[in-house]
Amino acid sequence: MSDLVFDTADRLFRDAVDKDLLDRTEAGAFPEALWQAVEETGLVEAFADPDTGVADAAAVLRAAGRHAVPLPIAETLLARRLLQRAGLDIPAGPLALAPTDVNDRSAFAGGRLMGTFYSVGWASRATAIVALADGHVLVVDPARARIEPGRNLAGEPREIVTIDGPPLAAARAPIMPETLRREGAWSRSLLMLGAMETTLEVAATYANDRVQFGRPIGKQQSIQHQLALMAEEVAASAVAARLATERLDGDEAFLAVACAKIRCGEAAGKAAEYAHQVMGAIGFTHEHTLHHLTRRLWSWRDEYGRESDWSIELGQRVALVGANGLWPWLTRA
């Protein structure tokens, strides 16, 4: 099922997403036609199947990363999953998700949600903001929130949202903020994996096409070495992301997701560096498409916790497990 989902998403995004669309979206336009196509193909419902939902959603995220899709696909997938768990109706259209940052503060009491969320993706374009506060899943009308514009390094909307009022819907749900943060980190790992795969393809194609001193630069040992290092990073990230997908709903989800976010984040920085070295100055120019991928890699590695954040948490868990418990913990995961 997941291979079919990936092929469907990859084909749709390959045909619809080009540099012109990416530039127009970064300038402020929202690709309505592409969003309609995503909804019509059912990709935003990837989590719906209880047996294959996580793997299907991973396939959609990886494909979205491969093509730098300028849509809130990760946010909508995770928000829909949250609503599904809480038994709430799922609004149509793109959804925003909060909290996303450890500095976000919120409270739900007396039927009112009060809070400030500092980096909400696509809030001003969403039909609803789905928030988690004090053990409740809440649906908020973006028109009733104060939304301050902002963007990440890749030009994707990341806005400050302040809410003070009753939600459209609310339901108690035993979901911890740590769970939401973990799933957000998992989504960014898959997006980074997809973007790295395309970055490697773009760099390899350029190395074979660019002729210097009578032969392709890809024939030079130094260029081959950098491409090989990139391929290593992509392969290691794929293993980590696949393990996190298999363990996302398991007892040892923290270990698998922490490792994936750390490994994919480190690889994202290296892959972007190698790609720009192979392609020289052309990769930095506005006319080339490479920067749409590498700026997303640099942005996504910082979202839902940087490598240093997850490494500290992982070290604390290891310290708690103790020397005698470390090996059983690792092998159980």
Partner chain sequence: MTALRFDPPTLPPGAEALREEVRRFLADERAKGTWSPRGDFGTHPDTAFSRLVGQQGWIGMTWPRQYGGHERSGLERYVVTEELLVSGAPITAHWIADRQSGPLILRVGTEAQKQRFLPAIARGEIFFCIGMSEPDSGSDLVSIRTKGTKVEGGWRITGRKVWTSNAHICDYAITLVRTGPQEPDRHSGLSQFILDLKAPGVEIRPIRNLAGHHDFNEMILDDVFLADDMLVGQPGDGWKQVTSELAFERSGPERFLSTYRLLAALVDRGGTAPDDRVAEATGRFVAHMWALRGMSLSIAGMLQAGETPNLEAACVKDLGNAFERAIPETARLVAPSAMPVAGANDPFETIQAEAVLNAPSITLRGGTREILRGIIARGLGLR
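Compare with the form predicted alone: the form predicted in complex with the partner chain:
Coming up is the bare chain, nothing alongside it.
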């Protein structure tokens, strides 16, 4: 099932996303036709199947990462899931999701949401902002929110959203804020995995094509070793992301997602570094496509908690489990 979802998404994104689309989106346009295609193929509903939903959504995210898809895929998937859990109607169109950061502050009282959310993806392009505040899931009309522009390193919209007013809809929250944060971190892990896979392919292909000193640079041991290390990072990320996907709704979601975000985040930095070194100056140009992937890697590793944030939290849990409890915890999970 999930393989089929991945193939569908991968084909759609491969055919539709090119350098021109990425540049235009980054300049402020919204790729309307691509969004329509994403909705029509049902990819935004990936979470719907109770049995395979998480794996399906993971497949869509990984494919989106592979092609640096300039759309709020992760945000819409997670927001729809939250609405579905809360029993609220799901608006059509791209959705934004808040909070995204531990510094976001909000209160919901007397039918009124007051909050400031510092890094909301695609809020100004969304048909609705879905927020989790004070034990409630709230649907907010973006037109009624104050949205200050902002972008991450990859030029993806990350806006400051200030809300003060009644939501369009509200329901008791079925999950805790940490669950939403975990799912956000999980989504970034899958996106990073996809982007790293393409980065590796691009760099390996380049190394076989680029001739210096009379032979492809891929014949140089120093280049080979950097690409080998990159492949190792991608491999570790793939497994960490799979383990988190398998456990996202399980008892050990914290452990598995923390490990995925830490491992994929660390790998993302390394993969970007190796790729840029192997590809030399051409990879540093705006003209080349590499930066659409690597700037996303640098951005996504920071979103929903850096490696250090998750490591400290995980380390504190490990301390509570204790040295003798650590291995039993890992083997039980």
